[in-house]
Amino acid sequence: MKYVSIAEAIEKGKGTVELRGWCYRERKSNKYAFIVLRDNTDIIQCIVEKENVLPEVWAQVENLLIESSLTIKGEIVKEPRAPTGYELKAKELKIIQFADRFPITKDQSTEFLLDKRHLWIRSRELTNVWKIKAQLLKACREFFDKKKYYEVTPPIITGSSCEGGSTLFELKYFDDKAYLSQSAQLYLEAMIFSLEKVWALTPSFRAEPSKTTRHLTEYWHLEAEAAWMNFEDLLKLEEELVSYICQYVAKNCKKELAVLGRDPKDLEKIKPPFPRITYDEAIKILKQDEISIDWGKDLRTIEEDQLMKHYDKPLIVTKYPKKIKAFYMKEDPENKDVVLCCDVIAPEGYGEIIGSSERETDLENLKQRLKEQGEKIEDYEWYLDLRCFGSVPHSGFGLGVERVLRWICKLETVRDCIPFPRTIKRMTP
């Protein structure tokens, strides 16, 4: 007989199916034995009967542990009891592995179930976070698709940064001195001028000593740039992204996201347009809350947190002050204090998500502001090559993955959403 998924079986409702994967609970009886299997679609309860099978298949029972392989046949009936309304009364059994006792039982610390995650990801919470992450990704892959955005393969080992020297992760690169690339940004912009529009995934690194719910030191990093894109239409595509991403998961993954606790109908209302204010707006807002922050100050968790109190939907605040912001973002014409640029804060508490502006485009703005951030200029001479041969206006910006998979998911914490997390305090296992 063909194997069959937990899900297929459950869909077939009756009749005789094999199926193989993991014991994910288990409790016996000297007549019975209670056998929850998982694979990667479901779960399903197995009742094995003492009188119908082998006794030696009974002797491989008593000795099953949580996290055994095995292989299953039987009939499968409805079962309102049971977890997932049906159950498979079983005919054959094969364990392949015998599992040693499991390390992780419940109430454990969160810096124990860190240090076993290669075994803690097997849990039915982080696989559906897993399944959405998987939806989330090919969503922007088909956003990007539509919109004729070529991918493209930026490099990770850089020799300059791009966000700061503070936070950049070095390394010994031969002879000299490299760093891993905080973003993909500044390739992004070079591959504009052959391909138009551009969009990458990739890993990016932040030494930040943060430890926080919200930083992790290597994330996966959307990002995207193009030609002719003002800032309006940046603004625009942002707002598009976000909506096309949760209307997807909220259409395709239903039954991880009620796992999760996350009602889609959460997301199906994240459509365009969302709320603007600008940075002085912001300020404002949050004076009348009596939340004190001095012009020039970045937003941080407290003040992002109190904003969002005020909308139930994306939160698009531009024109930050120039003097906290990168090198490369474009001065306001109206402004020369404040840049174009804007953060996207995502509702209910989870924070900045999208960071972005329109480019600068004057090479000499470029250069002073690269001395002012204490960079030197040779470092950047191919950057700045782009301004001196057929220089147009262009716009990007960049998305945190897992901050925005956190959000759909109603995750406490960003580290759940990437499977291996490094953050300051550990990069095993």
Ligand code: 4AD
Given for the second form:
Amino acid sequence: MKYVSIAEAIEKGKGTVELRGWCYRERKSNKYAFIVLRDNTDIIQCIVEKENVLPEVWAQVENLLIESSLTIKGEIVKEPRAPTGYELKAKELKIIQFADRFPITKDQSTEFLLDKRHLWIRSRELTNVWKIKAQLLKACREFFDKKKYYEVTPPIITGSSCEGGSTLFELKYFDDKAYLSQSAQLYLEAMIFSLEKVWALTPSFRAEPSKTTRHLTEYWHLEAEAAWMNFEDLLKLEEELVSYICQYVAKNCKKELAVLGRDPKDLEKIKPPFPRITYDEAIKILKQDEISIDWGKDLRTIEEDQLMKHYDKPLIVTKYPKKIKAFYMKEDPENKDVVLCCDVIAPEGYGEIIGSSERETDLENLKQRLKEQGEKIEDYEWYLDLRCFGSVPHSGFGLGVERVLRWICKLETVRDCIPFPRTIKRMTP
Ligand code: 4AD
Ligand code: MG
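Could I see the form predicted together with this ligand next, after the form predicted on its own?
What follows is the whole complex; the chain from before opens it.
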């Protein structure tokens, strides 16, 4: 007999089926055993009656602990009292592996759950997060495909920094020193002279000393870069992508969102245009809210959160002071103190999800900015070359996959958006 998934069995609703999976819950008496079986599609209650199975099978059932793997064959019937409305009346049952006593029980500390992460990733909540993440990534692929962007594969081992030295991970590279990539941007900028419109999904690494609910030291970075794209086009592209992701997940992940307590309607509302303000306007709004921040200081979490009390859609904040932003951001032709950059901030206090800008094309400006930021020009020679061989106006952005996922799934921390989170104190399991 061919195995079917639990979802297929429930869909069928009657007849004999054979299922395989893991024991999610179990309860036994001396005549019956209730085994809730799970697979990657759903859960179903299975009832094993002592009288209906061979004595040696019953003996095995009596010793069964949760997370054991097994196959069960039987008849599926409607049962409104069962967790998913159906029940399997077992006729045959085979244990594939008897699990040890599962170490994770109710009310365990966050640290303990992180120590047992290799086991905890199978929990119902996290399983639904992984499913939504897969759909989110599918949405991004589809989006860029429709827009005729090429997916490319930039390097992870790099010789220079993109986002400044303070969050660089250093790597011994034979007799030399290398770094783990913080962003594929500089390489994507090189690729546009071949393919014009490119995107990449890569791990990015940040030696973030901060222990927050928004920072990982290894995260998945979705980045795009396009030749001829100006600042206005860039903002539109970001709005469209964020909206596309939200619509896609709202449509395709109803069941998963329900488990996590996110109403798909919240996501359906996320449609362009998004509100737009400049950094200067942000400072003014904050001042009215009695949060005073000196012009030139970056917006921190508390300022972002305060700002977002005024909005229920992602907010686009543009034109930050040049001195606090990366060297590659284009100076605003109308005001040399600010750059043509944009951060997108998620609603509900989930913080920055996108960082982006039009790129500086002026060679002398670039060199000057690198010097000011204490970088060695030699390390960027190849990058500066791009401004000497058919340079064109161009722009791009980077989106933090786990940041967006956290917002969509309404999760407490970004750590639950990646199976094996790497943080300041943790690189195992
Ligand atoms: O704002 P960031 O640093 O921008 C860049 O790296 C640009 N070079 C991107 C580009 O233009 N191609 O990072 C982009 C996004 C942030 O908005 C945030 O969503 C996410 O990456 N991010 C992190 N996510 C999780 N943990 C961290 N430590 C993150 N740092 C940034
Ligand atoms: Mg940023």
